[in-house]
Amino acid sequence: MANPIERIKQEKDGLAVRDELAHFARIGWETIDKGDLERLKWVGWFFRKKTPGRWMLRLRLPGGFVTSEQMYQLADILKVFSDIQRADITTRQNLELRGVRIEDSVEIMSRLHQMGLTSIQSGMDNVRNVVGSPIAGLDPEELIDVRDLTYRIQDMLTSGGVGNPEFSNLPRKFNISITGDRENSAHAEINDIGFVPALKYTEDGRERIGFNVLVGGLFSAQRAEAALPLDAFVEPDGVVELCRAILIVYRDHGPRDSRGRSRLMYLIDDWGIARFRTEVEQLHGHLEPASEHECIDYEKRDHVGIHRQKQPGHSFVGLHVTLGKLGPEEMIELGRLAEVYGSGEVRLTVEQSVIIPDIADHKLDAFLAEPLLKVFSPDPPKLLRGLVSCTGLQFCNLAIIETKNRALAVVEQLEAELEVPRPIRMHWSGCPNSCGQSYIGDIGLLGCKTKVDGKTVDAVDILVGGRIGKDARLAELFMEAVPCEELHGVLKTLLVERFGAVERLVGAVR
């Protein structure tokens, strides 16, 4: 028997609600049936039990690129339509707008369309936001500028933002990353398809630049697994069609009986990577074997701070946005800074921060003196700098514990007590689904519950040793079910013993 979500899709295609928004806006959220509450995620509208009547709207921003004008308009949507007036930068370089009402959905969607944005197919059994290098086109040492490819992949998935039924009924969600830099900034190993730069050489020594391909990476409550090599090399012009072929194989053959094992990796488990590759070839045509010259040879950066661009006389500046939280006034200021000092572009990172590119040397000092940089610092404290978190219990239906406020409080206390030698990437997730990408943190925390003196309390499983960039690997379990009340002491000891932190002198000031 089909699982409940499959039954919902069989009753009515998820994309059908695209043409029913006016109806839902008219009848109001309380009378929308459960099936349509799920289907509305196909157009980016997420009912939140934590805030009845106030929804989350998830956009699609391939590669994390936003213009100043789009920032202004998104801020206005929050001001006019949201009681919370908050947006969150996600770990997929995306924005989620909180506190909006389904009754205003037609007007909000019209505004998104006018500014060239879409929320179509951003949730449920669709391909999520395509992530790419946040410094594509800026990085002096990149091999491939992937900006155009992120948009071409999205256009294939969503038919230019209007919705594409060809890829709207996958067995489960699906993630794609593509990067042309040398540090794997888009975390290929945790995506269902990951493209990483590689070089091949012809018999006469001519250099060919393309991508090696990874498949099957996933985080879920049941499993965390790094992607496997597909043994395929593809040049940039072949990326979109290879994505299409892999998606069709997954769509048509991926397991659907259990939501817990419906991701691509389970199909690869069932078939083996050799058969999976063969099935992809039958649709795509011959796949060239992977290159031995894979170009992930740098440590991963968070891009916070001042960095020289490949364009002479210009820099990009990464600003740390604490836990990705944005208010409308801050969004307007980011847009203004990008317009006045840069080229009118803001870029979002998978670390939930922002980059302002194209700042000319003669404007840099004035930019750094702007008041917003006291809030969104280019030089934050080391523990705060590496802090990433999912939404947590405040807004998410699946979360087990509160994350963002708790994570900030713990880090601020640790910052006051310890001096750490380098930024420590501390990733929080409110449940085992690991939306905060806990398995790639130096320290990862997964929300759970435990009992203390017979009373159920908030707790976390602690993971240690995640690595990104060169020689990427997933973190491993360090401690289980640590009560959150004890977490400060446990993390303090861990930072000292494993990460070289030392006690600050009493009264010392950073």
The other form holds:
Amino acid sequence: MANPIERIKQEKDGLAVRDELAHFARIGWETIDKGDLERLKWVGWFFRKKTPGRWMLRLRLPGGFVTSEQMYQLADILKVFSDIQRADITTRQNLELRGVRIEDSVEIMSRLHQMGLTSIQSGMDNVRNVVGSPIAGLDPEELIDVRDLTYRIQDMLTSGGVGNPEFSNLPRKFNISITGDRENSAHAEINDIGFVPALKYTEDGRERIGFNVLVGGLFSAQRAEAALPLDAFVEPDGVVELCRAILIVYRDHGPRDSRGRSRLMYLIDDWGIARFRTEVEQLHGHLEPASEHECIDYEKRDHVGIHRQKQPGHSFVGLHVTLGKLGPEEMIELGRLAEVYGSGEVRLTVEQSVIIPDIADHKLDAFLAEPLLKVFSPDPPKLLRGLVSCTGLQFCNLAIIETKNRALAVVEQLEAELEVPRPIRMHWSGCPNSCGQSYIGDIGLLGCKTKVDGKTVDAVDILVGGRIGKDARLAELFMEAVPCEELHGVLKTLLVERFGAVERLVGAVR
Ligand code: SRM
Ligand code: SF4
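Can you return the structure of this protein in the form predicted together with ligand SRM rather than the form predicted on its own?
What follows is the whole complex; the chain from before opens it.
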């Protein structure tokens, strides 16, 4: 029996609402029926039950690349159309614009189109924002600059941003990651397809650079699973076609009965990886076996701070954006800094922060003295530096607990009390869906409820031990249903006992 979302899609394809926006803008949010409220996510418009009438608009920014001009224009959309004038950097290197009205959707979409951006197919049963290395083209040690590939994958998925019915009815959401650096900077292992750099050598010793391919990674309320090797090596020119073949196999054969077991990994469970590979080969043609020389050599960095680029005399500087929250004035300022000191480009990271590339040595001191860097620091305190959080109760329809404000309050308190030897990646999610990527945190938190003295209170499951980069592995459950009231004490003990934190001397500064 088809699940309710499958029925909605059978009645009318999600992408159909693309051509009906003027109608929805005219009739207003109160009159839009339930099916269309879901379908509007196919064009990036998310109805928010918490703020009826004020929607969230999720963009697509492959690889997290944004120009200064786009930052100015997006800030202007917030100023003109949003009541709360806020954007959030997401855990997929993307932006969500908050507080916008469907009544203004035609004008907003036209503005997006004019600035070369799209929000198409950014939600529901589509391929989400393609994540990639945020330091592509800058990193002195990268094997492949993946910028062009992130755009080519997106163009294939969305027919150049206008929408592609070929991939608008997948069994479920689908995530793609591609990196050419040696640190797995976009977390291949937690994506449905992950491309990681690898080398092969021909018989005459010539080096071939390409990617090994992982498949089936997912987090959901039911399951958290790292992707499996497909045993395939592909050269850069073959990436787009391999994505297409995998997607067609998933689209045509993926399970659709239950929303809870319809991600790609469930098809791989049903078939086994060997049959899945054979089915992909039947569409794609012969797949070359994976390379033994996979090039994830380092612990992943967060890219915060000053880093030398491959271009002599230039650096990229990573700025920490607390919990990914941006206001229009800050967006304008980021755009201006990128224009004045860099090359007019801002890059977003999966840690919900930003990178300004291409800063010439002679401009670096002046850049570092800019007032915005007091807010978006290149050298934040260690616990704050590793803090990531999903949207949580403030706006999310599925949230069980409030996240961002709570996460910040706990970290500030801990930061005042403890000296930690290194940044600790603390990843918060307001429910078990793990949008805040809790399973890759040193410490991961998943919102839930528990009972204290007969009263239901906010709580978290605590995960520990996620590792990223080389030898990535998912975090494991450490404590269940810890009431948020007790969280400070529990985290403090955990940081001391497992992460080498020590009490600060009274009055000590960091
Ligand atoms: Fe997510 C649903 C926010 C990354 C797993 N996610 C939602 C919704 C749409 C629920 C809703 O309608 O309210 C949330 C919107 C809240 C809002 O107003 O912002 C939401 N997810 C987010 C974001 C914004 C979290 C953040 O603060 O950064 C991230 C947006 C990424 C983007 O730009 O596209 C976000 N979500 C993720 C990730 C992480 C990732 O992609 O690396 C995951 C886990 C990885 C995965 O998908 O395998 C994730 N979100 C989910 C799930 C569970 C999926 C499943 O298979 O069951 C849901 C619930 C669902 O789809 O039914 C969900
Ligand atoms: Fe919402 Fe849960 Fe995702 Fe957080 S993890 S954004 S609360 S669905």
